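Have a look below at one chain only, the form predicted alone, in structure tokens format.
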Amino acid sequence: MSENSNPILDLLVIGGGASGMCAAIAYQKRILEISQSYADVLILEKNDRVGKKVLATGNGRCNLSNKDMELSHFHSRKESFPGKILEKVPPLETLAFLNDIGIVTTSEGNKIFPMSKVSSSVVDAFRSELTDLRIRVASDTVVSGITAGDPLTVSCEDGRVFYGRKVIVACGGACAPALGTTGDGYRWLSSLGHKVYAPKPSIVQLVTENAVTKPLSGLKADAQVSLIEDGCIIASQFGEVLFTDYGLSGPAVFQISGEVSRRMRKGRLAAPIYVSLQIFDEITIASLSEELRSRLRTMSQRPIEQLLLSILPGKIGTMILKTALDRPLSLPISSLSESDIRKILGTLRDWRFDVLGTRSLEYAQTTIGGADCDEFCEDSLESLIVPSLYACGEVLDVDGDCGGYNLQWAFSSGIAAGRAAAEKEPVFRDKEGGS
């Protein structure tokens, strides 16, 4: 060891988010199973408390997981990687893990939440478990780098140095910098020889041509939202859309936003993409077709701007008409032709918005990109470059769709990394934690 007199810790976990807390807890529990003794585990947390990003999850309701665990909801350049970890630590096992901590779950549709529907109760349960398992937390600790060796060395910006037989990097991605996830882990892993894919935003708002969206800012509509490239649908989702000054937001937009980021090169789209909003399904469109033709007769002297009255919110209906027609909306409805009616119905089926890109990582809920999964063991998450170094959660090149998938990845990968670290040459201590 160096001249520094700090003891060598059994495990250092960098990051006290969902994956880091799971990793520390899973490690300690496995050590207790193996040796009936406590290991010396320390979490280094950048914020003043652990679990800050968890508090913001699901608008404060903490969408923990999802009943629909099709692997298509997880994305990585190494496509098989998320599935290997989710097979090793499947969703039902993570729910049992959470239940053991004291987190009882319930569901709304496919989404799984804590029964309390309050994210703070999840964080409180994790904090209590850390205390029960004698896992220490060093908060307000900003790590500056990791040095390979035996032991591994973790240096901090305030000059402190920690040594660990095992180190788990669980510091998150590069989104939500206000919550401490600023991409530091990418820099550390890169300095150790790992390839890192540049981070891009996902579960984020889309920037579009805003001539239509800006006047509608703050209004919402339910629609089938599709991303179209070269005439092909590359992603589609039904749900709420929020019109904004800069483009489109809302749950349905978040769900498909990652496909835009994946097509960005040097800040620009590799090929033109547009969003298509289908405001009504085909059955409703057929009914509206008859209704609009009826209004040609019954409302013939009213202005065109009233044609969709009570069918859509006023401003949205007016903007649909402006998009579809090339005439003043003050003209009477009787001036509309059969071709005009078809254009209006066509816009309700396919209201198009040219996509310019996404909002920045600052506004994203998760990160696309990260450390190359090819350089980590798909069984243990141990680095194939630096022995006894592990990574889990968002710092790896894995991201999930909106709906609990990113927390599921955090839980599964954290548990997998913690257990694997414990099983590799475990240190045996007496029951009070002494060597």
Ligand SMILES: Cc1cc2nc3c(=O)[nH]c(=O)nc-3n(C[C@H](O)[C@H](O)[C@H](O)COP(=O)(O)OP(=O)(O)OC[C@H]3O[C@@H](n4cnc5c(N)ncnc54)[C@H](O)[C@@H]3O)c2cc1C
Contents of the next structure:
Amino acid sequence: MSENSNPILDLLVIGGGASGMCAAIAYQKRILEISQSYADVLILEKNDRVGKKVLATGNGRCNLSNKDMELSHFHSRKESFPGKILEKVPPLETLAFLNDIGIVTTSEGNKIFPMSKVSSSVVDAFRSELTDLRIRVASDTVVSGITAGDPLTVSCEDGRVFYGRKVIVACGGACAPALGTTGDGYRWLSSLGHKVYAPKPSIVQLVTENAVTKPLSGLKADAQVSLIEDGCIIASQFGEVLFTDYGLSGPAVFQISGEVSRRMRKGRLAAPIYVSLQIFDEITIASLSEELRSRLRTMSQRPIEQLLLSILPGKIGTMILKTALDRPLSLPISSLSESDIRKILGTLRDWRFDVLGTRSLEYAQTTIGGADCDEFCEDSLESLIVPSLYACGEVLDVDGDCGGYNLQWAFSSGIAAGRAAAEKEPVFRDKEGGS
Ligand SMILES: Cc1cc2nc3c(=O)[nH]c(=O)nc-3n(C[C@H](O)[C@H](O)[C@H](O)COP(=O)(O)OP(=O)(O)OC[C@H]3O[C@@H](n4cnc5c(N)ncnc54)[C@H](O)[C@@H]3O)c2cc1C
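Please supply the coordinates for the form predicted in complex with the named molecule, as a counterpart to the form predicted alone shown previously.
Let us now look at the entire complex, which starts with that chain.
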């Protein structure tokens, strides 16, 4: 027994999110296979219940994974690391794991969702499985620190102390703090000697020059969205773009936002970047070129403001014309020259917005940065600095693209850490001689 007579538990999992619940379940299942008995597993969760962030995922629909598992969708300073873990617990095995706990899936394009398309059903399945496997949850428990040793000691803000033969840090990153993730794990891990890369937001809105976006706030357009730095495309995605007071949002913008974050130094971009929106593809632009030239004749007496009538939503069309031309749009269409038409087509092909940065971690869906993967075993996710301490999920320096990649990482790494912790010989024998 420990000094304050708290029992020493087999496993403490800090964080009852996607990776922590997977880790606890995978651990208990493996212990049951090995010893046909239940281990003493406790999840310490800051919120009043587990899985709050999972509830918020995919706009409440929970985009669990993706059929396209190219490793280029995962990012880490240790490039090979996510691939090693995904090799160990591949996406298909994760789906089987989810199926076993009662989550059946379906797909929409490449994106994988629970068949119900309701995230609460995913959390309900996890909670039932925790109960079935006799995994206890201490909710409303805010961990404040970890002390290395045998056993490991986990302290909480309210003064409680827990002891674990093994501890899995699954407390997520630093984005969406309202859901419990405030980067606490970075402090504990760095006080234990781990290197932590400063957290930055990804899957987040872009802040741009807003003279054009603000008047269009709330309007959406489908476009090829490209990030351009020094004349080169550094990221590109087709999809919906939402104009906002501060800049640009929407799925296509989220997808490329990480590349902006990675280039931010002390709150500023290292080099100028702009977003280029291509509203129409080249074939459509060719036919529009015909249409606009014919409008020079058929609509010659109407104001220029009406040139893109029915081609684009009114306000967006007007803004394109304002951007392309430097004259009042009340003038007649007949006043437009061939060069004006080329400028308008050029803006439809390449509508530019200077990027100032991203919105903050508060608004992001995932965190770039975190604990350096180089200091964790790429097989077991055990710390190479503190024996019997493991980490999984977003607290590690791994982030995924938008589209189910972050939950996939949380699931695969959580399962890998849980299984490895179960397979490791307990390093601790308590003072009474038991294990
Ligand atoms: C709005 C939103 C939508 C998203 N949608 C998707 C999506 O559709 N698909 C996808 O793949 N990804 C999505 N993500 C990202 C995904 O949810 C996360 O990457 C994933 O949940 C990370 O899992 P995790 O277990 O590492 O951390 P989390 O799921 O964040 O869990 C960490 C847990 O640790 C707890 N915790 C933190 N600090 C402490 C402490 N000091 N003491 C005790 N407990 C603590 C937290 O309360 C939390 O419950 C979304 C994220 C957000 C914010």
